[in-house]
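We begin with a single chain expressed as structure tokens, specifically the form predicted on its own.
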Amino acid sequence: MSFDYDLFVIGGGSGGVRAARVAAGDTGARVALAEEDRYGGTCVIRGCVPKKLMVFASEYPDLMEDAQAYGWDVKPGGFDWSAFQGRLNGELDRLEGVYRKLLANSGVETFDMRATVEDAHTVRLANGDTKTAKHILIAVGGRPVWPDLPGAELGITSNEIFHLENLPKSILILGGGYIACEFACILHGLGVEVTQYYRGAQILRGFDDEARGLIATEMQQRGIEICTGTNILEMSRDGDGVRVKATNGEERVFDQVMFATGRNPNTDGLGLAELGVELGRKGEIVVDEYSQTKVPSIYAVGDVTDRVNLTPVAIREGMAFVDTVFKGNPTKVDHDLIPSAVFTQPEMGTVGLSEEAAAEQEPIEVYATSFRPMQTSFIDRPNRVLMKLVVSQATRKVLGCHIVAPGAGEMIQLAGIAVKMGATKEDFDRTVAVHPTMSEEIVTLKTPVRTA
């Protein structure tokens, strides 16, 4: 049977674009890609990239205060949201253009419309056309979850935060994950009065307890109000604001309410379940270690599979798919020991197991230090940082590394190499410190603070 294409990709985010252009460019496969929104996906358009640029913008008030304390005659003015937003939109347009050019230069045919799956080898486009392909790759990503509560339509999610006409004077953020905490820090830095509600006992569930505890303390010291054990019961319009009734008995009015209560895969209405593609509880596509579904011709990568929802992981999965299907080199994606960063203020960088998870697995030693770094202690700022290693007693391998500090994301990328290679505590000890730096503490931790 002849097909229109060797590969049809549904979804123009990081994973889908990488798979499409490498399959076409490296192997000469006939490839098409359909995207109903903007090219670049969540990461480029409404996630990592604009968020990180907002992080940079939000750090300047502290930097200007520090500059004054260091003797510089600088005067902070007000933040011009519209000027920043204009530049941000220009950058996102540029990056989307880069993605489109990469696809075009690789020979990928693109369709700027929604596509659904008709059968194991057929895709239906929104204009009614059908296209056939030997292989179909689903890379449609995920979307923010809207909570089921009265008045929820009055809130926004992380998708809409970049498009606000004006910054609110006050905002309530519902959620305790990394998206909620990052935007709490960003908006506070931009001058918004921030309150955060989280139903759990401590923010950043799943991360190392000591690390997330320090981040919570630092956020509160900066002026962010964190209310744990608290959820929203209902919301209603109150003038230009939103009246919120909470489980802690309070009723308060905020200019804006943002939901950061998780994300679900974008599989609704794609026609997958009808074909026999297995979907999980949240709608995620169930795949094997080669990203293949129960229907042999259909594969899926990225957040739509709900494995490890990080952009570089989606790209790795896309590359492994091409190696497996088009290069004759069956390749599994290694989801173990993936470094990641949370861009709160201060940042957290983490790789491997938390102290709690490691202790459940085997006897461990914990090496940790928390201190005021030179740059801020010099000007009497109270900010603290954390450097922490979790070590196996039996093998001496570093099972986890956790850093809470400015620039932690940059540090953990390099520490991640050592941990991924199986470095032992003694390997860290043999490494000469770079002085004076915060990160030198990672190689000078001589005595365990506790065992478990």
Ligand code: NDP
Second form
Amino acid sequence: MSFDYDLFVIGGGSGGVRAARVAAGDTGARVALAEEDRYGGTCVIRGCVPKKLMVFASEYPDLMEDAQAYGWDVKPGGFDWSAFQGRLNGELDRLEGVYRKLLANSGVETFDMRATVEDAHTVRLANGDTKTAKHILIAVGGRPVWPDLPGAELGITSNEIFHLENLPKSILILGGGYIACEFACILHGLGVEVTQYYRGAQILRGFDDEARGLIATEMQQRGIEICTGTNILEMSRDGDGVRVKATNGEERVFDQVMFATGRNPNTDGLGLAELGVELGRKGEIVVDEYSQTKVPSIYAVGDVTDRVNLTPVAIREGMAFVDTVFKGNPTKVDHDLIPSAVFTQPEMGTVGLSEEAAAEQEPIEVYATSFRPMQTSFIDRPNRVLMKLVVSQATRKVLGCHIVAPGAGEMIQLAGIAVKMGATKEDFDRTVAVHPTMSEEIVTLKTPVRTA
Ligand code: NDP
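The structure above corresponds to the form predicted on its own; please give the structure of the form predicted in complex with the named molecule next.
Then the entire complex follows, led off by the chain already shown.
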């Protein structure tokens, strides 16, 4: 049977674009890709990239204060949101152009419209056309979840935050995960009064307890109001603001309410379940280690599979799919020991197991130090950082490394190599410190603070 294409990719985000262009560019496969929104997906258009640029923007008030304390004659002025937004939009346009060009240069045919799956080898485009392909790759990502509560339509999500005409004076952020905590810090840095409601006992559930404890303390010290054990009961319009009734008995008005209550896979209406593709409880596509679904010609990568929802992981899954299907080299993606960062202020960089998860697995030693770093203790800032290693008593291997510090995202990329290689505590010890740095503390941790 002959097909229009060897591969049809649905979704032009990190995973889909990488798979499409490598399949076409490296193997000469005939590839098409459909994207209903902007090329680049969540990461480039409404996630990692604009978020990180907002992190940079939000760090300047502290830097200016520090500069003054270091003797510089600087006068902090106001923040011009629309000037920043203009520049940000220009950058996103540029990046989207890069993505389009990469696809075109690899010979991938693109369709700027929604596509759904008709059968195991057929895709239906929004203009009514159908296209056949030997393989179909679903890489449609995820979308923010809106909580089910009265008045929820008055809130926004991280999708909308980049497009606000004006920054609000006050905002309530609901949730305690990556997105909630990162935007709490960003918006606070940009001068917005931030309140964060989290239903659990401590923000950043799943991360190392000591690390998330320090981040919560630092965020509160900066002036972010974190209310734990608190959820929204209902919301209603109040003038230009939103009146929020909370489970803690409070009733307050905020200029804006942002939900950061998780993300769900974008599988609604794609036609997958009807075909026999297995979907999980959140609508995620169930795949095997090769990203293959229950329908052999259909594969899926990235957030739509809800494995590890990070851009570099989606890219690896896309590459492994191409190796497996187009290069005759069956390749599983290694989801173990993935370093990652949370871009709060201070940042958290983490790889491996939290102390709590490691202690459940085997006997461990914990090495940790928390201190005021030189650059800011010099000017009497109270901020602390944390360097922590969780070590197996039996093998001496470092099972987890957790860093809370400015630049922790940069540090953990490098520490991640050692941990991934199976470095022991003694390997860390025999590495000479780089002095004077914050990260040198990670190789000078002498005695365990506790065992478990
Ligand atoms: P998370 O799953 O990390 O956090 C969702 C938060 O919302 C949790 O605190 C959860 O509480 C809370 N929540 C869920 N449902 C409700 C509800 N009905 N009412 C109140 N609270 C609720 O999702 P995010 O949206 O923050 O991020 C999505 C994913 O995006 C992350 O898992 C991550 O993979 C990725 N990401 C990565 C980043 C990075 O690497 N720096 C940055 C941003 C996103 P509870 O803990 O009780 O379940």
